[in-house]
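Let's start with one chain on its own, the form predicted on its own, as structure tokens.
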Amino acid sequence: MLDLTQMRRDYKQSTLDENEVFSQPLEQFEKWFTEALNSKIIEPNAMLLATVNKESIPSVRAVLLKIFDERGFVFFTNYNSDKAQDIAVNPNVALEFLWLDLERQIRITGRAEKISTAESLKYFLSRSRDSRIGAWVSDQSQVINSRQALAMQIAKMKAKFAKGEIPLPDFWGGFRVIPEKIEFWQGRENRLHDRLLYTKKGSDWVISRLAP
């Protein structure tokens, strides 16, 4: 067996200090991600997404962000999938971003809820027809026989949808996360990470320090 317990880095790039950050959460994840993105770390928006299903049994993902603003951070799915049927009965989920280039992590806990099927049908448009033909051929997180029998699928709605404009499908669309707890965490030396925490309060956000 492979020892792993000689394996350390320390963190020594940045800090993270509770008089230096923005009020409102949402205002130091535009910073950060955009950091991110300027980093060009690869797909800067993948998010893990956790959930619990009806007999408590916790599963995690990724996902890819698609929209952030004011009211959360929304994705986008198939609405038979397991993590949709998981957020059906239990909207309680947890969000990580995890930037080890940055050696930074984002944690959030909130609600996830269905959007608009206005605001799915407007991200869908945007997508390539490929895309958009995908959306409707997976049957997300269910058994299949084969690729092969993926790829007739694919070939029989390409037939389909062959003239005019592919329709959104009435089982896919995107899921808000309304976040109740953020959580930004900057790598430091010696373990010794800084941890601050948004917490909502009513209308407010409260920051606290955790320890590392």
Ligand SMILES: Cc1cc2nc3c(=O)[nH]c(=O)nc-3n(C[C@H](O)[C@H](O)[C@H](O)COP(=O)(O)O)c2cc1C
Contents of the next structure:
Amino acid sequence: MLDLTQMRRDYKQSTLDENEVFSQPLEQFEKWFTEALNSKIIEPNAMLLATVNKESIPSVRAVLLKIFDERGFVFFTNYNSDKAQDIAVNPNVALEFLWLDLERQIRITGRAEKISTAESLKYFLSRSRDSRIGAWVSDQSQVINSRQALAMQIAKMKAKFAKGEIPLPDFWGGFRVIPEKIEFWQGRENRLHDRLLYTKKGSDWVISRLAP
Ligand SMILES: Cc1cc2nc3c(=O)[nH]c(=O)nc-3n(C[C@H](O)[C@H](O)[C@H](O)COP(=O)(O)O)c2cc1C
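Mind pulling up the form predicted together with this ligand next to the form predicted on its own we just looked at?
Below is the whole assembly, all chains and molecules, this chain first.
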């Protein structure tokens, strides 16, 4: 087997100081997100979403952040998918952005709720025709017979929606994760990293430093 025990990289790029961060975590998120965008890392809006199902078994998968503001973090998906079924029984979720090029991670915990149909429609209509067809075609998380079966389904939907607008499927839309905790992690030398945790207390956010 490969020996990984000597794999080691010291994180030295930056620091995170409570005197320099914004008092509002969404402002701090926007700052770091802009830096991730400018650093040209691939898909900085890819985030891991953790859910638990009705048997308390966890799952984690990547989704794309499409909207963020002071209300929370929005991704789009199939409302019949495993993740959506998990959220229906337990809306407590966690998100993780891992930006290793910047030696940073952001961890978010909160509650997920469906956004309004109007909000989902607005985003859906901004997608390409093929992406909209894709939403109709995929019975996400279900077992399918073959790739060919998917191709046939695509052809069927393309014919069905050959003319006019492609409507928003009622089984597709956004979830907003309303944050309760947001941790900003900056790698430091000798594993003595900076961790600043914002915790929601009423309508305020309290900042604490966590041991690395
Ligand atoms: C970089 C990346 C971005 C993804 N973005 C989304 C997304 O925004 N929405 C989505 O439903 N699935 C997305 N996926 C696919 C999911 O990771 C997952 O395979 C799918 O949603 C089914 O998950 P589930 O069976 O747990 O519901 C993405 C995958 C990757 C690797």
